[in-house]
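Here you get one chain, nothing else, as structure tokens; it is the form predicted on its own.
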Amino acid sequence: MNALEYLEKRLEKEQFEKIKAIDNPELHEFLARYIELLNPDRVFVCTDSEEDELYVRWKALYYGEERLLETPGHTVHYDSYYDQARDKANTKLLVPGGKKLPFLNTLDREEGLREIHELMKDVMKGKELFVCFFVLGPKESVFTIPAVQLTDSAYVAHSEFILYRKGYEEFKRLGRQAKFLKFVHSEGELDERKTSRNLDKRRIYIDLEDETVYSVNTQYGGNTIGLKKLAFRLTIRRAVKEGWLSEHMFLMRVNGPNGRKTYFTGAYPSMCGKTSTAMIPWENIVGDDLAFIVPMKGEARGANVEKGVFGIIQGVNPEDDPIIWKVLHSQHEIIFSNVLIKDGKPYWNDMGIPIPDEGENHSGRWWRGKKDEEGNEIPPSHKNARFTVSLEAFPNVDLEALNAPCGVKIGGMIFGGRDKDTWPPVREAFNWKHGVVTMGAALESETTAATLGKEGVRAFNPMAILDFMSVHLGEYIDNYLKFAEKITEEPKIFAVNYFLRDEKGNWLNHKLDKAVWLKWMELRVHGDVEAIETPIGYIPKYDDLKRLFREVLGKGYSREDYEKQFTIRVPKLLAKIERIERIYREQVGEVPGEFYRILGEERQRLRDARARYGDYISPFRFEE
């Protein structure tokens, strides 16, 4: 029998209808090859319907995956102790013959592919199968690629209704012309707290050749929200080939003087202060971890892909950050994952409040001073503990621009991690190339609870993509260096750190002055101010930071931090074009030539200011 056939006769007559209505003989083919595989008891498709939506919201409380807090639509959900973050071991990208690239993690297609389907064969027996229909950016636009969801997760089909645009309807618009990405997933055999079991046999694999991904074994977000990082590893690999980007950016306005809009994209590694950025109060999100940047008309134009916020929680507090707390004790629908639970309310590690001394958290029963396997104490929340909330319950949200069809022009781009002694505050780059090299390809970071592995190791991690890069890297930074041609107006790329500390570990920066960079780099994007030239960069002029620090935030901005702070540090900055470029030159292998003549030539001005000045040099010696 053929795919509509067979569907026909393992699906019930209401869900039949759905697919069928769909003229996709791709999907129907897609659908019945793993429905026969997963072996589910029922399968149940969800449309565009507020009701469908409302069942996948009751099956995720109904099978124990989510519980009720004591605020009106929010829940909590917990993960196995051991599936906290993303599995960067067992990710693995398909590709024929298994072939090495720089930092991926390859695997032979075939092999990978009969071991995946070995381990996925019969696992949803007993168990209700969703399948669910998404976009990627916003609907009916340049931007949108179609996704269908194959899950037995009703928490991970609840989460994407939370923070992806519904795409049944797009489906049946688009029929056969639909080119789509595919994600399968099963959280396996659950235990007794309603989590994945089996955690040695967690797969996540990446087939970049038919645009599908697999997930088993695991039911933590990073490894298991098909559309998030694992669906940009495909959109990264398609963009590449089409000469456009898919990027791990945060998308938001910054509002400048007499009413003027400017959109920044900015990509910062996990924990580096990127959704605390998109969020500062005065300013306005678009989206806070993903976005697609295309060449329109001679402008950059990006787009959010997604609707919603897989947040970190840890460390969100109402001083710092006094719009994601305020969205956290609204009645807005929210998932709490990971978190202490104690009499219906959530509690989270160092968000300024008492935290009670036991309660439930991801480690089952939990009171204060418990330890884990290993002897390791036990924190009240995860350090990768999350909220999933849609985008449309903050009230600085720009709607507008969340959903334009043709997305909005970019002013700016910025590159950010966590670097304790190189980097200054905030800088920009001479012009493109120059940026993409020297800030954005030559991005570190020390690492964070967001994967797992060693934290507070200095890790080599290039626009904030590393992770999720599905391509050469060096094909990736030329298609970077290309993008350019495609304009007519680039957008100005800056570099930011927020985490600098001085010779005695204390930090140079407050968490909020954030703020004050971007009001300046708003400001450069067109002209309002004048900057000083240094080997790496311009930067800011003492005067213009002095009075946006008592505009911005509404105080004192010393000669003495402002010269601690930009302090152009030559030993370390030369070390770090040491390092970078052997890497590239030894790991990473081929990239374009001009790569390494940009690079050259920062570090050549940089020697030359260090004959002038010495190694660690005032900023005001370049105003001289």
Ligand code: SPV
The other form holds:
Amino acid sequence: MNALEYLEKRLEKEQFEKIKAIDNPELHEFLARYIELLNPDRVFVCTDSEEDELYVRWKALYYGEERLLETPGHTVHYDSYYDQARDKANTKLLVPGGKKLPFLNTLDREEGLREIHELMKDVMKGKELFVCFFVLGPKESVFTIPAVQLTDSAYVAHSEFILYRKGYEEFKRLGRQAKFLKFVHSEGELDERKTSRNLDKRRIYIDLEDETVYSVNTQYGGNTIGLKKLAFRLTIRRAVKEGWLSEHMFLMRVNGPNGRKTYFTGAYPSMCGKTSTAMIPWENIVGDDLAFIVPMKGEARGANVEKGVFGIIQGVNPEDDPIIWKVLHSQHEIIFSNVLIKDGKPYWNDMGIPIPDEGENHSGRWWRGKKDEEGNEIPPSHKNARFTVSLEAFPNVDLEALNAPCGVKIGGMIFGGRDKDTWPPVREAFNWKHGVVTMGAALESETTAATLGKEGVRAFNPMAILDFMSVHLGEYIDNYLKFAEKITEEPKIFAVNYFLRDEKGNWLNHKLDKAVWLKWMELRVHGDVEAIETPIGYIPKYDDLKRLFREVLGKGYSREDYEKQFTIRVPKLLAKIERIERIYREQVGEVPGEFYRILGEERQRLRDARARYGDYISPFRFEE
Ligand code: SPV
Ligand code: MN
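Give me the form predicted together with the ligand now, not the form predicted on its own.
Now the complete complex, all chains and molecules, led by this one.
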């Protein structure tokens, strides 16, 4: 029996007709194969129609994976208490022979496929399978990558309708031409709270060869929403093969003088200020997590891979995050996950208003002081609790940029980490290669609650992408370095650090100072202000920042604050170069030769400066 015949036998007529309308035998074979393996009771195929989307939303409620809240359009979803973040240990790249790649978790492809197929056999018995079509990137554009998602979680499918552009019509249009990505997910057996029960058998396996990702016995979005971090592994690989960039970056518009619009991308590890930067109220958001950047007519053009936000809710308060606060209190469709619910209202940690002393949260019924099995006190909401909402809900979204088939011209790229004592708050690279090597590839950050495991440990995280890397790091960096040769107008590269402290451990910056750094970077992209040359790149001049603090935040900015923040901390910077160089030499191996040359030159500049000015150098010394 061929695939279509099997599907005709297996699906209800109405559902089968939707599949048949797509002329793509590869898709038919994939569907037949997995419907047979997963063995669901029912199959629902989502087209781009409003009804089909509503059906999925309804099913998330019907099956109890989401519940209604008081505000129309708002629902809550819980993941299992121990399924609250990306599971790095059980996320593996399937490669022939299980070939080792630096920093990557690989497994022999055959072995992995055998294991995952066993775990998935009949896993959807008694359940409904949703077959959904989406695209990554704007529709009918150079960025568009079609993808099909199979899942028994209406919550996952619902999330994807909020986060991605619909793709059924695109599959129909492309027919056999569609070079699509495939995702197979099952939440597995559920407990009485409708959360995944068999977490010991939680697996996320990425088959690079077949561009297919399997995920089972988990619900947390980072492990399950195929088009997000699962697709990302596949697109990184495509990008490296094809000579473009698939990045863990926000995309935003910074508004310059006289209505000038300048677009920036920014890569920060999870919980390092990426979302809050992209959502500064007076600038404009295009995307907050993933960007595709392609060379086009001499320019680097960027687009948001997604159309929605799966954002961290902890700490969102009316004062610091007015935009998100407003969105979360609007009647837009929103899924709150792993928050505290009391009388139909959501609450979360550090929301700046009083929180009830009891209610329901990710641990079930909750009261203040409740402890988990390990004896840890359970906070009102999980640190990694999130909200899922479409970007259309944001008053400051740049819709034109979001939907532009040719993307937008990228003026600047920002790398930011969580670092208490080494990098200044903002600096600009001397050129593309200097930025790629000493800022992007050298990014380190203290670990956070976005992944399972210990927090606060300084971790190597080049381009904030290490968790998702799917090719040899040397190859990835080589592609980055070569990207500049494909364009004539290089974006400027910047590095930021919002987490600098003094010797006593006090923060040296306020949360909103980043808004000033952005305006400075915007001016630098156009050469509107001068800068101070230091051994590690260009830093702002005091007078420019003083003016910008006044204009942007209506605040004063003292010479003392500037001096503390922008002091060049030579011993820390040299130690960092040593660390980074050792990691690349000992663990990464094959890296383009110029990589070490560029690092070495930076070391020499720092040593020369130390010989002249000492260990800790005031920024004013470089102007003398
Ligand atoms: C991140 O952790 O970088 C996120 C959330 O954006 S997740 O979908 O879990 O990756
Ligand atoms: Mn992310």
